[in-house]
Every structure is written in structure tokens, then in C-alpha cells.
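Only one chain is given next, in C-alpha cells, and it is the form predicted alone.
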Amino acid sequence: MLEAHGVGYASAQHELLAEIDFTARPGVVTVLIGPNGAGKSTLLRILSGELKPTRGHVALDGQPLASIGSAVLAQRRAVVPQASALAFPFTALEVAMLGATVPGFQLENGQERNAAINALRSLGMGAMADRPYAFLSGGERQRVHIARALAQLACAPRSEGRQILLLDEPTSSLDLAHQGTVLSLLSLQARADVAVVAVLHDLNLAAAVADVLVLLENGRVAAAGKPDDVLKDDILSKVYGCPVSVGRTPANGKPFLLPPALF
């Protein structure tokens, strides 16, 4: 279980996060939502250990995250950032294998390659495994990095604690079909008892995949709970600063929204 206790973060005297209490539980897909600049990506970077909070702390199974070594963290959590730069002429498969080739994983011969291939195939990228990464589209690169994280979790030595998958806007460059593929994989990871935390701007996608939504506003938690409890007209209208009317899908009654200009 990954927990944030009273977390705050300030940069250049500007407060980006304040008084954040947050829990990511195994088997649960938690989605961070909120307007631009609400602090979603900053919070995800703090949860991953990339940033240290200026107030409060993050704990993994009760142990302060700052006290956990990088080797142990690599076994417990995988991260897909919003953007990744790559200066080397790697193929898609070689990039995906980076997730598995971590010191201390003690893999058997070919295990990292098989894990990377399986992860690419699960994302519809199997036929592109040998294609140069530099020649891939933005959406294809995004899926390669998700495959890298999945390969890391698949090859990590099984420790006492459960694993965590953190993703920042994993569907931002994807078409409709591949958005569905990625969201399905997030749900599958949760069913395998992984704690999944994702940042999503698209509230419809968030409603479709989330077990728990955490709505941020100006660096604070404005609402948290099940999608039905968070995606309400009054809450969203206040946080987003525009009229919001939440509808329901006919098939399963999940919330859906349209931009206010389309009302």
C-alpha cells in the first residue's frame, strides 16, 4: 500500500501541493483528475519517489519511501512518465527490455526478452518490435513505454510487498482502440493485485476505468471516492470553473461528460 500523509510541495516559493492525504491500494485503479495545473503530475512524481515532498511524507507498506533503496523500489513500482526522451538508436523491443534489465533482477536467459515481447504484444506492438524507436509515432512510443513498465513488473523478483504501477497520461496520444487496450491492461494489472495509479485528463476515460477518483484543485484534494460520488455537476462545475452536466451511458450507467460548448 502506497500512502501520502500531509504531503505538500513548493517550488520557487510557489505552493504546488498542500495537505495531500492519499492511499493507493493493491487491486484498485486510482485515477488522479483535475484542471491543468492542479498538481496531478507533481503528486505522481512524489508518489514515485522522483520528487521529495517539502512537507509530509510518502510511505510504502508503512516504510518511508525516502528510506527505501532504488533496487527495492525497482522491484516494487514501475513508472510511465508523461514524456520520455531517448537519445540512443534502440528498437521498440530494446526500449521495452530496459524495464527488465535492472541490476539485481537475476533473470534467466532470455527472460527479459520474452517479457518485453509479451508486453509489446499485449499493447498491439508485437509486429513493431524490431522497428527503430525514433521512427515510431507518438502513440506508438507511448505504448512502448507502457510495455517497458509492464516488463519491469513481470521480471521483478517477488518481494514480500505487492507492486505498484504509476502512469502519467498513458492515453494522451492514443486513438480510440488503443485507449481501450491500455485501460483494459490497467484493469488487468489491478486484478493481479497491483496498485494502479494513473493521471488522466479525459474524465470519460477516468470514469470508465477508475475504482477510485481523486479530484485535485489548486494542489489540494477537492473530492475523492467512487466515480459516481466525484463526478457530480456541482463539484465539477466549481473545480473546472465552467458549467458541467454529467450524463449516464445507457449500457452500464457510467458517468459521461461533454465539453460545455457542446451543451
The other form holds:
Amino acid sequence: MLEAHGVGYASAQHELLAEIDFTARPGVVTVLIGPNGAGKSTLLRILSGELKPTRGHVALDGQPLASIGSAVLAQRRAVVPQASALAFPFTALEVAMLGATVPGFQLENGQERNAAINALRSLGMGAMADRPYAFLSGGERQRVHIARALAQLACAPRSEGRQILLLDEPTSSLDLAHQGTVLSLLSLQARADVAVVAVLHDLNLAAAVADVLVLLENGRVAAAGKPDDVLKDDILSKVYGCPVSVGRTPANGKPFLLPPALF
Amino acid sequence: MTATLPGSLAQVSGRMATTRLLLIASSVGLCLAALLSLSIGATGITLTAVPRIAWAFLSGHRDGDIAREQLVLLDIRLPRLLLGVFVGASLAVAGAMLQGMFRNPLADPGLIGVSSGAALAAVTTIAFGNSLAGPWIGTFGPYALPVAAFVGGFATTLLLMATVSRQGSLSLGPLLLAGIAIAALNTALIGLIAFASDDRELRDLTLWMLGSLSGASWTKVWAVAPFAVFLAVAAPRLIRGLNGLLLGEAEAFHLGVNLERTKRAIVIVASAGVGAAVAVAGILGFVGIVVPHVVRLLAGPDHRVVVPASALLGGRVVVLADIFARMLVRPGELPLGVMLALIGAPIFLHMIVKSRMASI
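Alternate state requested, the form predicted in complex with the partner chain (shown: the form predicted alone):
To see the whole picture, the full complex is given below, headed by that same chain.
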């Protein structure tokens, strides 16, 4: 379990996050939503250990995150960043295989390749394994990085405890079909008892995949809970600063909304 | 998707086979270059004499001709060969590591100020040998120059790291820029000294800066041996971190790399290697920046290949260039740095033109 208690983050001039209490539980997909600049990515970077909070603390199973070594941490949690540039010509498979290079992984011969190939296949990238990364489209690159994180989790020793998967806008460059692929992979990971935390921009996708939604506004939690409790007209209208009217999908009655200018 | 998979996987395994082949070919190439280097020189001891002399040495024969040949082979050519291999390997490995850490294909060992710091110290020793640097030369005798070069290179690196470190953290952007600034400062100081030097000093320091293995001796070999061992032990431990860093610092951290320790270790290992290389051979450009690229063009950017293959290829390139440097204007010698660029630059240009890689 990954917990943030009273977490705040301030740069020299600006307070980016304040008084955040947050819990990522195994088997649960938690989605961070909020307007641009609300602090979603900053919170995710703090949860990953990459950024140290200036107030409060983050704990993994009760142990302060700051006291856990980078290698031990990497055996339990994988991160998919928003964008990643590569300076040298790796292939898609080689990037995905980097996920298996965490210190302390006890891998059998060929296990890292198999894990990377399986992860690429699960994202529909199997046929492009040997494609140079530089020749991939934005969405394909994004799927390679998700595959890298999945390979990391697949190669991690299970004895180390429940795993955590953190993703920053994993669907931002994806087409309709692959948005679906990625979201169902997140649910699948949660079903395997992984604590999944994703930043999503698209509120409809968030509503579809989230078990728990956390709505951020100006670095603070504006609302948190089940999608039905968070995606309400009054809350969203206030936070996003525009009139919002939440509808329901015909298939399963999940919350559904469009940008107000289109109505 | 599944229908095309076997083919694509075959291609990936193809790259892995190329990798293995490249490592084997580089090893064989280095051995051939070494044999060639031992058997070519002004005294006319040829390849056929090498086994004879080796046998005589092992069986304890020491009559006239054989003794002279032994002297040439064991005391002149062998240390020169070993130094050439060390210098080439350490420059190439340092270049590969710095390019990987900075994620910048243009990074070379000169970038973190080692070469220019070493050059400044060496030039100072040459120009002020009779005055200010007199006591230094008195203490270290014939090794005053290499020792000064090493100390200068390492001092520059420490200065650079102290300048850029903030709260125990080393930021790569400022490190790169400060390295360029310090290198420019060193170069300016070298220019000042050159401006004030007389003709003989000017010639000495110019030739030193063009690089040469002509002063090779067993003492120098023993002096760089600890650095060779240090590089051989430390470099493989940094490979995982280097691969992670290719994705960026945050991603490397996500993959379990201890960032601060790794970055510091890379700077220290690279500058120790380059400092020792510059100390015994002067400034040799080209190897550090080009050899890792050639390896990446052939085998991809994985440091598990790039580091060892760069070491092998770097050693081979320097040994071969040294053979040409010795042979072309006998009995004189061309500066090694000049020879390296003369042979290497056209080959590298050819590879770039032929290569279909989108980015190096």
C-alpha cells in the first residue's frame, strides 16, 4: 500500500501541491484527474519517489519512501512517464527489455526477452519489436514504454510484496482501439493485485476504468471517491470553471460528458 | 500480428548475433594489430622473428643478435603496444560512458575538462621547466610531464564537480555547460603560455598536444596498470546505470539506478581513464568520440556491447594508427593524434554516408 500523508510540494515561487492525503491500494485502479496544472503529474512523481515532497511524507507499506533504496523500490513499482526521448537508436524490443534491467532481479536465461515480448504483444506491438524506436509514431512509443513498465513488473520477484504501477497520461497519444487495450490492461493488473495509479485527462476514460477517482484543483484534493460520487455537475463545473452536465453511457450507465462548447 | 512475429524476432536475434560477431571480430582484430605492431619498426625485426625471440626469452638464451632483438621487442615495442591498447581502450570507454550519461552523441572525454586540464598542466611544465616548475621536475624527473598531466586533468574534474554540485546532487545540464566553460578557460591559458613561449618550448608543447606513444617504457606501463585494472573493474558495474540513463534520469531512477552515485562514478571513472591516457600519450582526439559511434552503428546502443567493443576497437585503432605514425616518415615519427584523424575521419565519414540509421 502506497500512502501520502499531508504531502505538499513547493518550488521557489509556487506551491504546486498542498495537504494531499492519498492511498493507492492493491487491486484498485486509482485515477488522478483535474484541470491543467492542478498538480497531477507532480503528485505522481512524488509517489514514484523521483521527487521529494517539501511537506508531509509518502510511505510504502508503512516504510518512508525516502528511506527505500532506488533498486529495492524498482523491484516493486514501475513508472510510465508522460514522454520519453531516446538519444540513441534502440529498437522497440530493446527499450521494453530495459524494464528487466533492475538491480537484484534474478532472471533465468531469456526471461527478460520473453517478458518484454509478451508485454509488447499485449499492447499490439509484437510485430514491431525490431522497429527502431525513432521510426515509431507517438502512440507506438507510448505503448513501448507501457510495455517496458509491464516487463519490469513481470520480472520482479513476487516475494518482494505487492506491486505498484504508476502511469502519467498513458492514453494521451493513443487511438480509440489502443485506449481500450491500455485501459483493460490496467484493470487486468489491478485484478492481479497491483496497485494502479494513473493520471488521465479524458474524464470519460477515467470514469470507465477507475475504481477510485481523485480530483485535484490547484494542488489540493477537491473530491475523491467512486466515479459516481466525484463526477457530479456541481463539482466539475466549479473545478473546471465551465458548465458541465454529466450524462450516462447507454451500455452500462457509467458517467459520460463532453466539452461544454459542443453542447 | 502473430503471423509476422517470427520474422521480426529473427531480425532481433540477427542483431544479437551481429553483436557476438562484432565482439569476436574486435578481439581478433586487436590481436592482429598487436602482432603487427610488435613486428614492424626501424630495426627490421619481422613477424617471423617474434616466436623465435619469445622462445629464446622463455628458454633463457641470451647471445648477441637475439639479445638485441629481445631488447627491441620486449623493452621498446611491447610497452609501446601495451600503452597504445590502454590509451585507445580508456579513451573509447570514457567517450562511450560520457555520451551515454549526457545522452549526447557529441560528448567526448574532452567535455568534462579532463583533457584541457591535463594539457594546461603539461604545457605549464614544458614552458616553465627551467623556472617555476623546476622543483616539480626535480621531484619527478622524466615523469614530471605525465604526472603533471594526470594531476591537472583530475584537479579540473574535481573543480567541475564542486562547481556544479548542489545539495549533493549533480545536474547534467550545468555539468555539460560548466565543462565547456572550464575547457575554454584552460585553452585560453594554454594559448597565453604558448604566446609567451620561445620557439623550442612552442615546438615541444605543440608536439605534446598532438599526441604520441614515442616515450613508451615499462615504468609508464606500470604507472597506468592500476588505472587499467580500475577501468576494467569499474566500467562493467556502470553498464546497467548507463543503459537506464539512455532513457533519461527520471526513467533511470524508476529502473532502480542509484542516480547520484552512478553519475559521480561515471565522471570519476572516465576522468581517471582519460587522465592516465593523456598523461602517457598527450592529447588524442577522435578515439573517444568516434569509436563508440562506430560500435553503435554496427551493434546498437546497448552498453553491454558498446563498452567492451569500444575498448577493443579503441585499442586496435590506436595501435594501428601508431604503426602508421612510426612507418610513414622513418626514421622520424608523425604525431599520433594527426595520424588518428587522418585515417579515422575519412573512414567515419564513409560509415555515416553508408549508414541508414536515422540518428547516431
